[in-house]
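Here we start with a single chain on its own, the form predicted on its own, put down as structure tokens.
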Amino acid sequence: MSLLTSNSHSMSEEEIDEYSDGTVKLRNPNIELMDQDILYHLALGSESHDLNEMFGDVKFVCMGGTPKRMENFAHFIMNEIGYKLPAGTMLQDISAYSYRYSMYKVGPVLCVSHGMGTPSVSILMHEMIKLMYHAKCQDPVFIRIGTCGGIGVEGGTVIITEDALDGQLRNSHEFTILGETIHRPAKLDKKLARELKALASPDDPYDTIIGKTLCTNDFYEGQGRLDGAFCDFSESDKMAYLEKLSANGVVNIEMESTIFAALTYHAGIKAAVVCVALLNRLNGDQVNAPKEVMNEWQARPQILVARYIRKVLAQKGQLKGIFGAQGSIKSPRRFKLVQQESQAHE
């Protein structure tokens, strides 16, 4: 069937390098024969919102799994890069009536919350690459900022995705579409990953590392842990596959690298994956970190990124211009009409 040989093929270099002018392309004839594109997880659509004049500008999409995590990155991001909002306005959860997922837009920089695991990835990537294309937004770059499982490598080093593998240990994720499997190549941008690393600086009080990522489907038996509800393998099984995953150079296991690695190389998107261990595997399954600790953790991903970001902007020249912007409500008005447009998907 055509279905496996249009979407399982590798894309070429070729393929992405042909969108010149930067924006995103979609992979569907379909949406434009449509009155309107409603993203129905996010609570947007193509009709109902001026999708151009509020994510235009978007240079960087920053996903991660749970909404407060996305909250506080937004505001963080925010100092970093002397965004300023208008007086008397506050950051607004712009998809708050879907009662999914979380938005927050931050001048060039969008933060959203992906929820756990791939189906809840999986959807939201579908209509973010959907809202850049209607946007039209050029050269977006997306980041997954996330926590993780590390293997040989203490909690609080900060993991930079190279290769993202499935359970079998393939660079690829699996999909099942019209009762067919088909793969599509789970493929990071390694220059991105290079950049990032660099960013690392010497008086960091903990390690970044770049290495391969294993995606798992579940966190307890998926990840060979002891303590789930339901467990057939014993202790020497565990760390002998969990020996296994070093030996062939993964670092870190997780649960969304693979299907985030799919659709962005299938959109032609630059993306990486950037993550702190929570606990070394080689030494237990239980995260029991006191909480302080794990709040300074989660944040270290957040450091290395915004120095991404800030390095970028201020390459573009577009840094000091951030400092003097009015923030990202440009409309009281439209900011008014896109509640009202959002409640309507309620």
Second form
Protein chains: 2
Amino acid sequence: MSLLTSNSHSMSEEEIDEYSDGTVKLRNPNIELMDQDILYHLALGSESHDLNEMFGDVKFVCMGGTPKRMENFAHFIMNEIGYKLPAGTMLQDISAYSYRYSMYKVGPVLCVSHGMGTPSVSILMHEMIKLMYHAKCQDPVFIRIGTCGGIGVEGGTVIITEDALDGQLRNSHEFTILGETIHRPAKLDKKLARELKALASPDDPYDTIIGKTLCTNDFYEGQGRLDGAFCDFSESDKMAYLEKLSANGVVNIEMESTIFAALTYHAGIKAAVVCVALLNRLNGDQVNAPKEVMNEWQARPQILVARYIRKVLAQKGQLKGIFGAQGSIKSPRRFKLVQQESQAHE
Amino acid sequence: MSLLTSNSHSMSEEEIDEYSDGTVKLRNPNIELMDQDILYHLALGSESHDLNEMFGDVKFVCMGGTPKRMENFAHFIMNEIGYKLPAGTMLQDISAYSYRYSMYKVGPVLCVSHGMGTPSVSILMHEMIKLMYHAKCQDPVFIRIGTCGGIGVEGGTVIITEDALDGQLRNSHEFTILGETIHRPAKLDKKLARELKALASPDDPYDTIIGKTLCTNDFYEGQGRLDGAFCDFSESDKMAYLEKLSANGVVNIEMESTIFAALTYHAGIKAAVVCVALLNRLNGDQVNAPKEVMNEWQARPQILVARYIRKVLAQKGQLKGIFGAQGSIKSPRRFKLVQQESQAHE
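Having seen the form predicted on its own, the form predicted in complex with another copy of the chain:
Shown next: the complete complex, the earlier chain at its head.
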């Protein structure tokens, strides 16, 4: 099985540079030999659909846990980049008939739900990377827009992941392939993280920080919560654990970042993770902020990512629409308007 | 951290017998001390809802991956047990506002979607077990109704899990709690598995078998598929791996069974996993059976579970409705009718 380890390194910058046309290359020689490639969990296929025509213009792939959040983001980003649907049309969930993930396309922005936990993200990432390949997308950027528990940061804080760590605080994701355990680096693009951080505005009524993110396979025992169906540890055990995380630079805990980082890095795709903290775990375990507050918090990573997308499109002279090409969104007010409109659809 | 290991054994039959009233006990002393318990991912709470009134009569908790499958099952089981909704009412997704899981209640049967992969199931199981506790449900039985890849069995075969194995073929699930790795047995109720098997009819135009189930954290590389975004192994490596699984008694692969078995066993809840194979992995990797065929296949585990629920209710004299109390469903025809009705709602 030495072929596994010998080939399992991630691409160096030199290797990535070789792909001068910017399209996503697959590290799997089998795909191009197949008559058709069914992306089963997306309800798409390389023969049943013209994937290049449908998705060839995608530049940003934004992912988040729930279908609802990604539908909201699709409506929001449509407004932010001034994208207009043809008269008499509305957004449609492209993957509706997979009954698994939801996908909305707004010009160059693809908004996809990934469910909860690394295995669910893993399935989606394999199929999204293959979709980028079939569609011949150029230099797509992948951004996860999530929620998390903060460690020592207040609810509502926006956190950009510097490094994704697994349960043993390793900066990698563990894979079991043909019964063999391997690790792949869970690296994110540090320059992209800094670019995103720079788009935080001093006028934002909340903090936007960069830090390490712990990725767990469970929400209760796995994150040291005292309020699961089972709990064999004490409050002081829990606090000692959270303090240890904090001493290691961990500022938040979620359940998807290592696989998202490991698979994008392995594919040579630039990626970032931006989450909002729903609580400060040093103060408690239950997620109990009022619904309106939580909705406003969940908009914050979306606002930051929208600023980034506007900036990139403006630099390319591709920002159309009513707001001009300033490349920066000062006020979160428009978000609320779009969210309300979107909720009116429910 | 010795408290972790010392307390982490599962309940013996003697211990379970101590709970003579049959209600679900939590192995967490913290919950009863809390003012309220918010079941965040179900959009329910112990103070905001009267959980005993809403769920106290639940006897069967049926889970499956997608919201759609569980909605279909809810309509199907309603017909099968002769359960009638009050005039002018329809089934409603109880957890709709969680935007994460879907939950439908049909008298004593709760139908819940669990998403894909063990972490997603883990979150749900903690909250479902707590729900059973708050609702004071008596002796609930948990059954996962899933899809899988078969090994040496044809697409459409129904497989009842005897033992759930992890990627290293261990009959346990690995947990990381406060940074420490522990294993809990992934045991299912063998008597329940035999009861389910006995409900397969010689008239069924497909096989129903019992065997070991491999649970993986990925659908592509993790299951030895050649058609993911990445593949560092050859077809002969893959076949050697699948043959090794087969030699170990593994008849199918899915992504949820170890956590489902480990957490129900740890809670002293009787549980089973019934899946239908969507393909024979010895013949290929892609899931490409026609949609109509796949829909009919996905009905098969539901038919078996419905026979079981009817049998139990009939034994208790609780089977109402138009079909009488034979406790056995001979024909899958009624399923199709209900499915069609349900699809007409889409």
